[in-house]
Structure formats: C-alpha cells, structure tokens
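Just the one chain here, the form predicted on its own, laid out as structure tokens.
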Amino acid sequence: MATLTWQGRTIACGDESVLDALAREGVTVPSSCRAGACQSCLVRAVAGTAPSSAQKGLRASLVEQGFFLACQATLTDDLTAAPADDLPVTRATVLRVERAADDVARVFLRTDGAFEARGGQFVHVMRDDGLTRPYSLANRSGDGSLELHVRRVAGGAMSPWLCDLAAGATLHLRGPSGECVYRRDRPTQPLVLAGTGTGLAPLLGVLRDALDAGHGAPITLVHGARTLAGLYEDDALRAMAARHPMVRYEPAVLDAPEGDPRRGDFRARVAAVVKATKGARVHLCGPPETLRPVQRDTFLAGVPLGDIAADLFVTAPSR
C-alpha cells in the first residue's frame, strides 16, 4: 500500500483518492466537483511523482511544478505532497450584484492590485471559512473589474451566499485557471461559441476578447435554455449582434411556444451551426451531461480535438 506524506504526517492510501485519504484523516483541502473539472483541489508533489492521470487538463506550467488534482489521484507509489500555496490569491471587493433571472445573478468584483485574467478562464471564489467554488469570467480583467454569472442552487453551500452579497463585501480569489480562451493567434478562424445556462459567462468572455482584438471572421453564439426565462442575456446579445455584423446570436429554447424562432433543441442547433461553419474553433460551456454528446457530435463532424475547447460545469455537493 502506498503512503502519502502530508505536512509531516504519514497516511496510508489504498484504492481511495488522495482527497478522500486526506479527508479521512481530518485534513481539509478545498474541493468542489470531485470530477477533475473545477481544479479546486490542486495540491503539489514535493517528493515523488504525481500520477499523470491526475494532471489531465492542467496547463503545462502547473504540471512542470508538480501540481495535480487530489480528487483524481490514486497512489501506487509513495508520495510527499503539500497544499497549493504557490497559486496566487487575490482579495476582491463586491461592486454590485444584479439579478439577471429568477435563479441567476451577475456579481461584479474589483480586485485589489494587479490581476491578469482572460475572458473564459475561471477563478476559485474562497470564503473565510475555506469553502471554495469555481466560477467562470464573463470578461477579461482589464481594469481589475470582473463579472461572474452565478446560478443560485437551492440548498447550495456557496451560490446563495454569493448572490446575496452586498456592495463592499470582500472575498478572495485563487487563480485564474483554464484554457477555454480566445486564440489571439487565429484572428481569421471562425468561432462557434455554444453553452447552456450560466455556461454563457465564459462564452461572453471569449466573445468580448475576440471583439476587442478585432476578430476578422464570423462568430456564432448558441445559448441553450429550457424556457425563455433562461435566456437571461437575450436583449444584450441581440444588441451586440446588431452592432457587430460578424456576430450571430442563435438562442435554442426547448420549451418555447410553437412558432417562436427561438424554439429549438440545443444539440441539434449546435450541430447545424458547426456543419455550416467550416474550419471553426468551437467553445462548449455548461454541464457535462449536456455537453458530452455535443462534444462528440462536433468531433464526428470533422472538427479536430485541438479546435474543441470545453469548459464543463460540474455541480458541487451541497455541503
């Protein structure tokens, strides 16, 4: 049986993950999805080799430093690990919270000091009690202001608290992380941006970055929702498309009334857009149960894996 050495303690690890082994011993490591998507549970190998299976999706610079995802790491060899204290943590102040829909809020923050982030990346919001959850950025940091779209989850540990914050409240951000960003080296490659619910946030970040960079090819944004109320940025996106001829907005609402042009199946709508947009880079954002089939359809339609950027939103346990 492999052993994990953590801050001077030796912990026997069987078939469980490093995260579960630490929890069993009363060690708290920030975590959220436990599926390897959110990167909340990053820790660092300081002696021994981190399991490569626990480094999938991490940027190369983190892998080189020995970072790995504790929730995805099952040890076969002894390893010494430590908290991910090397990742930057930034204090932020709430500017305002706006209600975008019955269950969605826009949270606007301003960071203290320099904070470099790109639209489409995500940050880990950290409460004083240590609770940590990832949220994608709907804009690049630019002047230090950030926009998050938060879906209020009934019984959720983080989202109700975040949606109810008052202006002037403070919190901390770890990151940014994520590679689901606009490729500035491909200014003439068409873009297809597709997501459901608050998966719209990183897509807006990519779209805004592309427009700021003077992108020279068509950009199609598909936003899927179950009801019309789920199109919480409908008016703003229509206005954006009207201002920018290269931008096309394609809502797909499953339960829209018959005859409403916004009525449509998200998966089918994305497939049609991908088929009609040759040579595109495709960004997919939202829950994995919705996006996995779309990701597969996109690949089978001939889009190379290197041109499919996915940001999967995994809901954390309510604890």
The other form holds:
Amino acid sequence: MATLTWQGRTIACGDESVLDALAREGVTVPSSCRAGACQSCLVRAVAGTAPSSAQKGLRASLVEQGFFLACQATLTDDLTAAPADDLPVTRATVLRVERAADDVARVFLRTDGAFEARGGQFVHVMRDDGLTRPYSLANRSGDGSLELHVRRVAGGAMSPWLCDLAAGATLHLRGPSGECVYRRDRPTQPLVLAGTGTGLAPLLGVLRDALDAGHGAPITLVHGARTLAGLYEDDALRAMAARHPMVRYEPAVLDAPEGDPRRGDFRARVAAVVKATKGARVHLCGPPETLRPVQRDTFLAGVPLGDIAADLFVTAPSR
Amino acid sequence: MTTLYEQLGGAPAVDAAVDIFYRKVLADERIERFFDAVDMQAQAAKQKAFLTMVFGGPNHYTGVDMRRAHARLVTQGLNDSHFDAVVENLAATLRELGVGDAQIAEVARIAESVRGDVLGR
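What about the form predicted in complex with its partner chain, after the form predicted on its own?
The next block holds the full complex; its first chain is the one shown before.
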C-alpha cells in the first residue's frame, strides 16, 4: 500500500483514487466529472512521480510540472502532492538592479536554496507588508540568478519600490507557475514569440531555453513598443539574431520615424509572421487589451489552441 | 451502446472538435460579439465540457451552471436566434468530423435540452 503525503498529513492509499482517499480523510479537492475529462481535480506532485495514467489529456507543460488528475490517480509508490494553487514560498536576495530603459528595470535575484523554475514562468513577488504581484522570468531554466523585467508604473504599489531596491535587499517569491515555457519535446517545431513592453521577459526565457536546447527550427521574436526607447533589448536581440541563424528578431514600433524598418503595427506584424510560419507554436505575452486580439487572430489563422501559449499580464489599478 | 464521445475517440477527439467549433463560432458574425473580451483558454475549457456533454461523455454539467454562465449574456440580448446559430455551428463541426446525420440529430437534441437554462427562462 502506498502512502500519500498531503499538506503534512499522511494517508494510506489502496485501490481507490487519490481523490477518494482524500475525501475519506475529509480533504475536499474540487471535482466534477470523475472521469478525467473536466480536469477540475487537478493537483500537483511535489515529491515522487505523478502516475502517468492520471496525466492523460493534460497539456504537456502541466505534465512536465508534475500536475495530475486526482480522480484518475491510484498510487503504487509513495507520493507527496499538493493542491494545484498551493505553491512554495522562497526567500530571495537582490543581486543588482539594472536600468534597461527610462521606465524598465532588470531586477536580478538569487534565491536561498534550490529553486526549480523554467524560463518564461512567473513568480509572485511578496513584500513584507503582504503586497504581492506577479513577474515573469527572463532567465534560462536552472539559472542561479533570476531575472525580472519591471516596468515602473507611476503611482504603482509594487513596481517603483522594486525598481529602487538596492543589492542585498530581501523579499519572498511564491511559485513558480505558468505554462509559457519551451517545449523540450518539440525540438523541430517553429516558434513565434510575440509580446509588447515587458511581455518580452517570458519570451526571452523561452528563447534562451530554446537556444540552449539547440532548437532545430526557426524562432521569430516580435517585440512591440510604442516608441523606439521601448525596445529595451534591441541591441542584445540584434546580436542574438546575428549569432544564431535560427533566430529572427522583428521589432514593431508604432511611433518610429517614417522609413525606419522597425516602424510597424504589432498586431499586423504578428499576423504576417504567423501566416508565414506553418505549424508553429505561438507564445503571446503582454497586456490583455493588446494581446487578446492577437490571440484571436492567431487562432483564426489556423493555429490550434494547444499550440498557443498566452500569458496575459493584468496590471493592478494604481492606488 | 457506445456514446458518440467514445466513437469519436474520447478526450483528445474533443480537443480537436473544440478547435473546429470555436473557430466557426468566432467567425460567425451573428454571435461573435458574445465572445469578445473573453479569456480564450477558459472559454475553450468550457466548450470542451459542453461538447463532452452533448457527445454523451462523462460530465456533471447542471442547468444551474448553464444559467449562471449565460446570465450576463442574456442581459446583453442573447436569444433563440443566437442559440440556433451555435447549434448550427455544432452540426457543421460534426459534419466536418465525418459524423452521420442521425448522430448529429441526437447531439442537437441533447443541446436543445439546455436551451431554457442558457436563455434564462
């Protein structure tokens, strides 16, 4: 008989499902169909291996992160699992803060102890007073130093504080979470990475992982900005495109001067790239008001929903 | 008797059906406005649950869920003509998947059973 460890409790599991074993112990996990279709009872393996029979039909990025369906899982080996939204909290120290543009900073952090995060995922930054905001990871998977891109929102609660932190300051991170990650099982699928503003951060995380993995298909990165100053990684991305034959960098700047090749409308640029790239996986990151129409265009252009990874940032209203 | 859900191939087949169905719905000018500003991933999950139900697959969809989910749309004018349009798109999706007329009629009958709940009456 296998033992399930769940939030500090140990539960013996026989032939019954993890969902039933938890229910027997008075632990309620949301559930509906109990047949593996609705995915309401999604939980996550924290230590041990999730039963693969309970991962059928889940998106590959969820499988990779150890998520499984409690209603379909019977245990043969011991397992530690947790609710899908119960994420670990890790202390982190600021290594340095770089100015990337007038209103964008790169914040580099080192966590105390191991921190397994994939490039492109996000963490919730937690301040000591309880204020919490999500930021995406621009670093590659397994990098000892985490890289966040923070746009300074005038009157914002978190971002000005974060941009002005000094090296050595500490904060806490909850997570990581999110599915905007490089698919290691698709080394020859073309990639379209498109985002505006600091939506570039998770795309950089994905791009770095793709290059580390020796990705064998074209990768096109479209960065949209209102002004040329908003292309805050312009030099680095040009250099990357020059170095890697697989990488194309396509900036789209609304207010660039007439005649500048970087001048262009983000939505139109992404549509053209998607049209020209057959069979691509498309990552879309940035504010929902900009990216939702692009997501819709992409789907209507024939890209299956399963090949669209959209990470839409919602900015909290200023106080 | 096996259900259409099983005949089509279970959950993976429903994913493929959602792609076809959702694309038709978004391209249908009679109803696309009801899908503006929605979270596409969440919407696709709901459509998957809906298609699973009308294909006779495992589901615990209830009339109350249907009522609650569409209440805001009813205030925006959702009516029988829109419901009919969705059923039309559903039938077209099934034809594209090679499903026969008798089974399409059966699916339409199951969809019909939630009309009152969807339209809030």
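In this text, the rigid core denotes the largest set of C-alpha atoms whose superposition between the two forms falls within 1.5 Å. Numbering follows the first chain given and starts at 1. Given the structure is predicted, the values throughout are model-derived calculations rather than measurements.
With the core superposed, Gly302 shows a C-alpha displacement below 2 Å between the two forms. Comparing the forms between the two forms, the C-alpha position of Val46 differs by 2 angstroms or more, with the core used for superposition. If you fit the rigid core between the two forms, you'll see the Cα of Ala256 move by less than 2 angstroms.
On a core-based overlay, Asp15 has a Cα shift of 39.8 Å between the two forms.
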